[in-house]
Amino acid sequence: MNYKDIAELLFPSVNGTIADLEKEFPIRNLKKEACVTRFAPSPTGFLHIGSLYVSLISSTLAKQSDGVFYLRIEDTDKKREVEGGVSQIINTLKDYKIIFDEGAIDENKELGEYGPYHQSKRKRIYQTCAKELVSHGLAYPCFCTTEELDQNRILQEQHKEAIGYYGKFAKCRDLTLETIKEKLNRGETFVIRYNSFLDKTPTAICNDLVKGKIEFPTNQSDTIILKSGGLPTYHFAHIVDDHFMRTTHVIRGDEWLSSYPVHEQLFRAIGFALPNYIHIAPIMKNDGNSKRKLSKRKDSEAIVSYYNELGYPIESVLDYLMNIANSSFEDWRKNNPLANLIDFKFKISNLPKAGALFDLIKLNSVSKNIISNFTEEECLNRIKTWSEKYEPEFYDYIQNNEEVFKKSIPLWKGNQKRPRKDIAKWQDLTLNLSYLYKPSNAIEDYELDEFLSEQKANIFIDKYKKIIDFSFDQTQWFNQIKELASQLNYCCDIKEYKKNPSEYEGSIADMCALLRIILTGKKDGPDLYSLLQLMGLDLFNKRVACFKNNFA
C-alpha cells in the first residue's frame, strides 16, 4: 500500500515535515540541569486548587534550576470552553504570583518563541506530524460512525472482551487508497488513528521521578490522534507540544498514569524522546468512611476563588500547598518566617507518593503565622483591597473610621515582641471580631455557661460601671479590677484559688472573662484593657445596656 499517497490525499495543504519543525523549534540553549516545565490548563471553568498546586511545583522547579516555565492553553475542546476562561486562569495565577516566562498572557496575546501557546492555533504543527505518521503506515483514517463504534462496544461487552478499537474491530485499519478516495468523495467524516498493531513492545515502563518504576501492558487499541475537525486529542497534542516546546519535566496529576502507555507508544512511534514524568498525588477529602479527590462540583474549597472570597492571603495558600508538596518545608518556614517562598530548596524526591488530606485546621494555622508577620500597614491595605471586593459594608466602615480601625489592628495582631495569632483570614474580622467593627449593632450571642452566668455578670457590671475610669493606665486599671475582685469574693491569687475554689465566686480571670462577655459576647479575645480603650465610654455604655436588655 502506498501510504504516502494516502497522506497526500488526507493532508493536501500540509507541505512541511517533522524535520522542518525541528529547525523551527530548536533545542533550547539552557544549562544541562535546567528544567523546562509547563502548566497546561483547559479554559473550562474556575481554577482548581489542585491545578494551583501543580503550577506551583512546576514554577518552582523551573525557577530554581534557571529553566523556563510556560503556560500552554489546551483549548481544543471548544464545546466545554467557558467564555473568558483563559483570562480567568491567567488573572488567578497572576494573583498568586505564578509568573510565566513564556506562553499565553491574555485571550489573544502570547510571549515566547515556541508558540503558538494556544493548542487551537497549532493545527498546522499537529497535522504535519500526523501526516508523517500516515505516510509511514503508523496512522490511518477511520470513517466509523458513532453507531458502528457503539455496536463494537456492545459486542465486546457481550463477549467480555477488552473495550477498544483493535483487531477485528479495527474496520478501517487496512482501507485501500481507492476506498478512502470514495469515502472522501461522499463527504464522509474521518478521524486519524494510530496503528497500534505495529507496536510489538510487550510492556510500557514509566520511570516516574516520584513513584519510581511502574510497568504497564502496552496499549493495544488504535488511539485517535486527530479528531474529525483536524484538531488533536489530548494524547497526541501532549506528545507534539511537549516535544516542540522542549519540555523536560511533565508535572501532572496521577490520574494520567493510566494514559502513560498510550503516550509512551506515541513518543516512540514518532521518534521523540520522552520527558521526565512527575505524577502528583491528588489533594483528598474525607467523605464518610472513605477519602476522595476534592471536586469542583461538590467542594467549595476545591476552587481557588473560595480562598480569595474568605480573605486568605495568597502567601497562606501557597505556603500551605508547599507544606503538602515537601515535608521539609514546615521546619524551613519556622526558621525563615520572613523569607520568600522561592528561597526554599524544593526537592522532587520529597513529593508525597500518596494523596494528602485537605486540612483546613492546618491551613488556618499556616495563615495565622503569615498574618502575624505582616506590618500593620500591610494588614490595612490588604483588608481594604479584600473588603472592597467581597465585604463592601466592612469596606465602608474602614473608609469612614480608618484611624479607629488602625488602632484595632494591634488587638488581634499583637506586636513584634508579642504577636497574636487570632486571625486566619480577613473574613474572621467580620465574624469572630465583629464586635470591634459594628459599634451600633447589638451583641446577638453571649458565651455564658453555668459558671460564668448572667447573674454573676449582672452583679459585677452593676459595680464596675460606677467606677470605670478611661483615664487610667493599664496598671491603674488592673489594680482597680483586683480591688473590685476582692469586694466580690473573686480570688486574685490563681494558685490560692486552685487550692480552695469552693471558697470563692471564681478567680480574677473569671471576672475578666465576665467583662469580656458583656462587651463582646465571647470568653476569649484581644487584650481587655486595650479593648476598653478602643471602645470608649459611649460604646461601653451601649454594650452594657445591650447585655442588660437581654439578661436583666
Given for the second form:
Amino acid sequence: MNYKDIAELLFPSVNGTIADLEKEFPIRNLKKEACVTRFAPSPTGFLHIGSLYVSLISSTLAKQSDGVFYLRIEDTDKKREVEGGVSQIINTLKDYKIIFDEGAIDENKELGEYGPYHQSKRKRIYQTCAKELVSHGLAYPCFCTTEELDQNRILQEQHKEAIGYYGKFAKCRDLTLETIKEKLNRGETFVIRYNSFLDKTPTAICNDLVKGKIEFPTNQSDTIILKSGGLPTYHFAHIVDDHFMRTTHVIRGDEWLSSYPVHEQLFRAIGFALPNYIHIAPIMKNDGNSKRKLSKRKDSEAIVSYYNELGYPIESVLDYLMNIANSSFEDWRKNNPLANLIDFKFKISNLPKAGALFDLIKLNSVSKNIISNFTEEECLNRIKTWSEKYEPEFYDYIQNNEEVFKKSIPLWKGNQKRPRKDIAKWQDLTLNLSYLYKPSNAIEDYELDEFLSEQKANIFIDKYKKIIDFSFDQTQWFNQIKELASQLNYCCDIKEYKKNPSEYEGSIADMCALLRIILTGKKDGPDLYSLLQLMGLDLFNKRVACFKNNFA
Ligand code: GLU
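Alongside the form predicted alone that was just displayed, please also present the structure of the form predicted in complex with ligand GLU.
After this comes the whole thing, all chains and molecules, with the earlier chain placed first.
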C-alpha cells in the first residue's frame, strides 16, 4: 500500500514534518528538576473548584521548581464553547492569583515561544503529525457514517463483544488509494483514526506519581485522532501539545486515567517520550449514603464564583485547597500564619490518592483564621470591594457610615492578642452587624429562652434605658450595671450565685446577656462596653425600640 500517496491525498497543503516541529519547539532550556506544567481548560464558561484545585497544584509545582506554568485553551469542540468562556476562566484565575508564565494569558494575547496556545489555532501542527502517521501506515482515513458506527455498536452489544472500532468492524482500515480517492471525489467526509492493529505490546503501564503503577491492557480500538474538520480529539491534542510545549508533568483529573492506554499507545506510535503523570482525585460530596463528585449542575459550591459571591477571601479558598492537597499544610499554616502560600513545601507524594470530601465547616474555620490575621485596613478595603460588587446595599451603608463601620472591625475581628473568629466570609457581616446596618429591622430569632426570658429582658431594659450614660468610662459603666443588678436581684458574686441560684433572678452575667440579646439578638458577641460605645444613644434607642416591637 502506498501510504505516502494517501497522506499526500489527504493533506496536500501540509509541507512540514515532525522533525521540523522538533526544531521549531526545542527542548526548554531549564534546569533538570524544573517542572513544566499546564492548565488546559475547555472554554465552557464557569471554573469548577476542582479545576482551581488542579491549577493550584500545577502552578505550585512549576513555581517551586523554577519551571514554567502555562495556559492552554482546549477549544476544539466549538459546539460546547460558551461565549466569553475563555475570559471568564482567565479572569477567575487572575482573581485567585494563579499567574501563568506563558500561554493564552488574554482572550487575544499570547505569551511564550511554544504557541499558539489555543488549540483551534494549531491545526497545522496536528495535521503535520497526523500526516506523518498516515504516511507510515499508522493512521488512516475513516469514512464511516454515524449510522454505520451505531450499527457496529448494536452488534457488539448483542454479541457481548468489546465496543470499539477494531477487527471486522474497522471497515476503513485497509481502504485502497483508489477507494479513498473515489470517496473524496464524492465529497464524503472523513476522520483520521490511529491503526491499533499494529500494536502488539500487551500492556500499557502508567507510573502515576501519586497513584503508583497501574497496568492496563493495551488499547485495541482505532482511536479517532483528527475529527472531520481536521481539528484533533482530546487524545491526539494531548500527545502533540504536551510534547511540543515540552510539558514535564501532566496534572489532570483522574477521569482521564481510563484513557491512559490510548495516550500511551499514541505516544509510543509517534515516538515521543511519555511525560510524568499525576491523576488528581476529584473533590467529593456526601449524597445520601454514598459519595459523588461535586457537580456543576447540582452543587452551587462546585463553581468558583460561588465563593466570590459569598465573600470568601481568595486566600481562604486557596489555603483550604492546599489543605486537601497536602495534609501537612495545616500544621505548617499554624506555625506560619502570615507566610505566603508559595513558601509551603508542597510534595507530590503527599497528594491524596482518593477523592477528599468537600468540607464547608473546615473551609469556614480556615477562613476565620485568615480573616483574623488581616489588618483592619485590609478588611475595610476588601469588604468595600466585595460589597460594591455583590451586596450594594451593604456597600452604601459602609460609604455613608464609614467611621462607625471602621470602629466595628476590632469588635468582630478582635486584635492580635485576642483574635475573634466570628467571620468566615464577608457576607456573614450583613447578619452579624445587622444591629448597625439595619438597626430597625426586627430580629426574629432573639436567643431568649425560658431562663433569659422576654419578660426579664423587658423589666431590665425599662430601667436601664432611663439611666444609660454614654459618657461613662468602662469602670463607671460597670459599676452602674452592678448597681442595677442588685436592685433587680441579679447576683454580682458568681460563687455566691452558684450556691443559691434559686434566690436570685440570675447572675450579673445573665443580666449582661439580656442586654446583649436586646442589642444584637445573640447571646455571644463582642465586649459589651465597646459595643455600646460603638452604637451610641441613637442606635441604642433604635435597637431597644426594635426589641419592643418584636415582642409587642
Ligand atoms: N480540557 C481537558 C479538561 O478540561 C484538560 C484535561 C488535561 O488537563 O489534560 O478536562
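Just so we're on the same page, rigid core means the largest C-alpha set that superposes within 1.5 Å between forms. In this text, all values refer to a predicted model and were calculated from it rather than measured experimentally. Residue numbers count along the first chain shown, from 1.
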Item to check | Did Ser51 shift 2 Å or more between these two forms, C-alpha, core superposed | outcome: no
Next on the checklist: How about Asp66 - superposed on the rigid core, does its CA move between these two forms by 2 Å or more?
Outcome noted: no
